[in-house]
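First, one chain by itself: the form predicted on its own, in structure tokens.
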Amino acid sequence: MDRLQLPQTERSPLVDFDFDRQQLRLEGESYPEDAAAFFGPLIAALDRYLERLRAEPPASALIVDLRLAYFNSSSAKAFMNIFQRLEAAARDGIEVRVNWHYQTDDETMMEFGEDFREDFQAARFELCVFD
């Protein structure tokens, strides 16, 4: 699969899905006008990729790094769709690690991370603080 890269804009996060390295990175603010149109191709690519991993489980974990400064409710719904797919893959035996990065003084992002983490049982969800 070709690497999926979308540049960060004022309203949408950077997306870098490096399938060969098993890494997905989302970074920036997320409040696109049409969240379904923005996240749809990413979710479709994730579905195809996870099917490939189910057929040929990798030796190392799929790493997902999220470093968000702000997101709206439509983006939160898209993140939940992504997280549900990752959790299902982990239940199928694929090692998945989600790293939720937030700044030291950003309690809101920390709390969102804590809330998202509650939905994970098979995948590993880590809160990662940075300055």
Given for the second form:
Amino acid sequence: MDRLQLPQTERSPLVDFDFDRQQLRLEGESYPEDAAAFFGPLIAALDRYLERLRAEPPASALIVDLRLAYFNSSSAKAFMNIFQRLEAAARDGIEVRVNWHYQTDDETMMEFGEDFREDFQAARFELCVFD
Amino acid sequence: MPIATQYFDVHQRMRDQGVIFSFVGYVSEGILFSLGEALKQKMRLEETDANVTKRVFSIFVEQVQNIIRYSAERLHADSGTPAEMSSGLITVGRDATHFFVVCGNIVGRSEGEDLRVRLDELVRMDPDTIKSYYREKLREPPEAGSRGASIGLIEIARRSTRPIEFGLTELDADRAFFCLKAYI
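Provide the structure of the form predicted together with the partner chain, given the form predicted on its own shown above.
Every component of the complex follows; first up is the chain already shown.
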């Protein structure tokens, strides 16, 4: 699969899905005009990729890094969709690690991280503070 | 009344109510973005606490996206492109103790009743209940035809530091004016 890369814009996050290195990165703010249109292709790619990993489990973990400053409720819904897929894959034996990066003192992003963390059992979900 | 007097009066009345800006008319996603940038800039210049700015901005985005998606007065592009403009009212301001974000738009009668039921429920919830309700809704598959509003309203209630206020006033047999005010 070809690496999926989208540049960061004022309203949508940077997306870098490096399938060969097993890394997915999202960075920035997220309140696109149409969240379904923005996240749809990413979720479709994730589905194809997880299917591939299920067929040939990799030796190392799939690493997902999220570093978001703000997102709207439609984007939160999309993140939940992504997380549910990652947790399901982890339950099937694929090692998944999600790093939720948030800036010190950012109460909203910390709270979202704590909320999302409760949905993970099989996958590892870490809160990572940065300055 | 001379026009300068007339409009200064409008201007003055708004300022007296603590209005930072107010917009009446057709809103689009482009207008949402520009007003949002102006709002963040204003709050930065006034050295507003970053967490307060985020709450205000977050409520502002959800409120305006609700107008764009649900106003009964809307214009569609003929070409079939997803350009959408919907009529409504957006006011952001600050009183002695709180920032506030008010949005209003015309809704169909049944949508209005639906909103009333949802918001009555939210108004009665305490912050912890709102938080767990949000988590529950986030996990559910989207409701048919909803375009995400149920979670948007919960987000507004959750980011408000005081209970949200809302109202509906009947315009005719089919339509009502709906408004929602949140405080931060």
